[in-house]
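In the block that follows, a single chain appears as structure tokens, in the form predicted alone.
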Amino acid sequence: MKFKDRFSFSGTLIILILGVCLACPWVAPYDPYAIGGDIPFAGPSKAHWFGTDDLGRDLLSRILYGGRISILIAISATLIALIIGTLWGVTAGVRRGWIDEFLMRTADAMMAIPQILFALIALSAVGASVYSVPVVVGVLLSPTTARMARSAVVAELNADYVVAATASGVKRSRLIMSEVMPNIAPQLLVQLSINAAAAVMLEATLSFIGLGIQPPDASWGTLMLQGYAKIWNTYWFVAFPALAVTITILAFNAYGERIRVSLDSRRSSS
């Protein structure tokens, strides 16, 4: 993969988005929870850039602390989704047969089920925390991971190379990790940008609806429920939040996009 197809202007955006929130406390320009330390409801000024909320605290502050909870929640899903579907269609890939019909029809249950659904029945069970949320999410996304990694590793185990290999006495197990797991790890990275996206998104709506992160703590979704809440008094509150939603997961999905179109443009020169 080429150095300009890594750090595109998605993958910038990505790296600024997430270096900014975690390193919110400091360059956050003031502290999230210091209650009625300025006018509440205040527009965005030179003070507050984002305007302040119904408690007069400063809103780009509690966004960069929100952005922190939402993006590690998403790292911690899209890690727990990774690690559990690539085991999960690997395992079907290589071994085929009844097992390999196992699997997907394991995944293919899990995805007709809606996944807002679904984690709400999973958060309602066992509760909504921020240990809980990523896990849940994350063993959400894991079927469409498994079936990505799955199509992979079988197209990998036709190819010439591995049947050459076999021919002459490598082992298949030696074969798997040394040259089909690196060729299908392109692949891992566009449905990790993929996920990663989808988590930010689920987190946002869970939390939205109540059942995510729960105050004092606050992430882009909860405080997306809390300026809905006020929308009447000032439209900022939640317009904010949104915002850095819809930018994150635009900037996700596009750094996906690029690295899925240098793959096939790579493939098609090969």
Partner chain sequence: MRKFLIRRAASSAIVLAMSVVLVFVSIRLLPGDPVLAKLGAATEVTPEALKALREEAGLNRPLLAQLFSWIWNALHGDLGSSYHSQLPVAQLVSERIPVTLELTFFIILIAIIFALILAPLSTHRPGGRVDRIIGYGTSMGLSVPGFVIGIILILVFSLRLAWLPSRGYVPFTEDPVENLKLMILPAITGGLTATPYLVRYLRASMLEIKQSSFVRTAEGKGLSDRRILFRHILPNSLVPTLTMLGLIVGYTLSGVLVIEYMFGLPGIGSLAIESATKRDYAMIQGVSLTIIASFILTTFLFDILCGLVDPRLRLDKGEKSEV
Given for the second form:
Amino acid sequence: MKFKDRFSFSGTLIILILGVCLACPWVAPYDPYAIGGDIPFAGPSKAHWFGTDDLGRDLLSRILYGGRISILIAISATLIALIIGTLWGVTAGVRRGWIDEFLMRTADAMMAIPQILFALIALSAVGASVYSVPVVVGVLLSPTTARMARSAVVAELNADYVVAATASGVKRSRLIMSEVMPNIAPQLLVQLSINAAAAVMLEATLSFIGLGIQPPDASWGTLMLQGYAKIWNTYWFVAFPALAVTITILAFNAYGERIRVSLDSRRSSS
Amino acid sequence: MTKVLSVKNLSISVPSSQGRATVVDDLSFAIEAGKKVGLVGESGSGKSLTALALMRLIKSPVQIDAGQIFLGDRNVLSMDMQDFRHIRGNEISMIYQDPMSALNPIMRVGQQIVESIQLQSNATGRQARAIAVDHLASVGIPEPERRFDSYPFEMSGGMLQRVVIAIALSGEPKVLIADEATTALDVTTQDRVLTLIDKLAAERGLSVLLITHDLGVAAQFSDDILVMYAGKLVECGSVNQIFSQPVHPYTKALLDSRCDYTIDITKPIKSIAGQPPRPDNRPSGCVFSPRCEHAQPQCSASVPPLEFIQDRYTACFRAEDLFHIGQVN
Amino acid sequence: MRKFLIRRAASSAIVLAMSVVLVFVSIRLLPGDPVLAKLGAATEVTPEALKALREEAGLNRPLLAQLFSWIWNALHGDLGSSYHSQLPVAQLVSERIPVTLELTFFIILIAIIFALILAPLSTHRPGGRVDRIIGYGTSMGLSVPGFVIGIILILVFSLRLAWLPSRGYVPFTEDPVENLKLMILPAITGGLTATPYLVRYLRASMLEIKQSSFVRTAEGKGLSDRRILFRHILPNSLVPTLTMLGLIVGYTLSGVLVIEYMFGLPGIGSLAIESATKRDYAMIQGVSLTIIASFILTTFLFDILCGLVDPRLRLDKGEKSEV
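For comparison with the form predicted alone, provide the form predicted together with the partner chain.
After this comes the whole thing, all chains and molecules, with the earlier chain placed first.
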């Protein structure tokens, strides 16, 4: 991958968002939990860039801290989806036969259940927390990753270099680890970025309907839920967290798209 | 004789790594009323693009750079597209290469003819259907009434090509272009479809431009022959002159390379050495010179003009001497 | 056509069965005790009372037996009764269905209308300015969560302009005008969420169809651009898009849950959220079954629609005919 592709505008934006949110204890101007720091529902001002919430807390600080939770959940969910999905898809693609059939039909069945519904079921059973949400979201995102990994592996296994290597007696498992996996890595990176976007969206949605992160913890989704309840008082309480979520999802999707396009153009030019 | 269709200095180009490459280069020819003209050449010679240009079906990134196309005395290329639409399908129409994909797969074949009929007349649905059934019958489709309601996937290639012909003729055109109309069909069907076009052309006094890479088909069908090589017209004349006494070395080579089982199976088939040049890498001078066994230094120095030699037009510096050598042999 | 339907129905049934099992098993296998949930954390329970309750609920039987008896009952229209209100789940669910049905119908309608306008505009000049703007728009649309679209709409149309109500529901039979007014914002929210998916697929398949030789034949006939678009390009592009539409309805159903919740519509979606919040497992199971079944049914209906548009799909083996 070229340098230009990796550090595009969207890539820079992602790094910026990650950096600012993860460094929130040093970046945030106020304590996000300090109640009564200022008058409630104050509009954006020099002291409070994004205004204050219903309890007079600084909204910018709350969004930064909320972002840390949202981002950490997204990252862990993405990694979980990557691990489960890759194992799932690679197993299906390598073994083929009935194992493949079973694994892929299971993926179909999972994808037939609306994601939010599946998350509702799981979260109501285990209870929503900063630990269960990423696991549930990660599991939910794994079937698409599995599908992608499977088709990539099948394509690679049929490629000439693999056929030639197998013919010359290279062991299959070694071949998969040393040749096939590095070759599907770029596609996995695309999937990783798209999954991150989907994870941010899913977490926000779940928290927005009250089944994700619970107060006093607050992710972007939780903030939006609180803001939405007070939408008749102020608009910025709901608008700023919504903006944060949307920009983050856009950045991840745009980055994924960018890598995909550069992969496609490289493939078609070679 | 009146010319129904004439093409003057037509040039067509496609995008290439070095800007644009000319694929049809300064092509001129004319078709007289009621004549059948065969346009032959290898694939990539520019013959199909010429056909599409006649129908104004050339689309970006391919483009017409220069030239005029006259239908009667109207310049087709400078016409407003809205006006040309009334001519297209009505005065000039076309039969396409692959009948399997030339028809809308999810529309009944009869409906696809009706569509064309209703463009030209205010026939009601029922009248148009009756006319379409007549058309289907005239192109030799059995049980046309029933076939009207068939979908393309329910019919064979030969039958589909008949439907395509029926569509092409439904506007009662004066000029019919058949672009490799029989190539995708098997040999026996090929012959039947060709005979059908021949018959319909004779009945209706159509002028036909038959585009093919198959010299046998061209010889069997045409009055006149145009030979194209690498975007250029290299020789044209009546079918007898071209086939019995070819002058241009390319035409000659093309005739020699043809498998003709009827003549002599012990005689080896000659092939033309080398490959046709790519459009972005055309040789200087005569485009055929690098492959020509009679080439001389002047051939690659300048482009030979199309000249009237021995009762046909040909673009070869050595046409006169080669003709005499041919006579001696 | 019959074989086509049977084949589709069979594969739909398999996916339905698998996902029902998946839902059932995940509720039972996940940690968290349904009986405890039923009793609520507040009450003190003796182990004996817990055991009696388990037996009563049939929870001490083997998982497979539970699954089969649940499916058996479900097939007879009995989805059990709510842990909370003790009312039959089937009754509670069926009361909510009309709302969701109406909302989903409008969402799909809006998405289709938008897609049918935007995709042809986009493919008119591929790579042109309009195409690029629509392309950016769809990329944006794919990244904006449905509820954010809803929030924007409420901020603009309810708060600022005060044109439309933002919460509540009135049955169509009681007050059609009010019902439609209340449906507008939720339907547009869902419609806008589904539109980008549809536009992308429709655009891609239209571009492909535009290159095909039968479109050239149609042009060669001298047909007008509009007729070529509506009679040749669009119908052929719709076939793959309709199949996609089934899947998009799946995404939409996810969205419907949230939309009903945020706009206070008493449909299946808000019922699902309520019962999840109350940990009412009998309800969750019943609601899930309803939602999954309706999703699969819609996919099936779209498959039939595909068959109606494309005669090749209706083809039964052995029917492929003569000459």
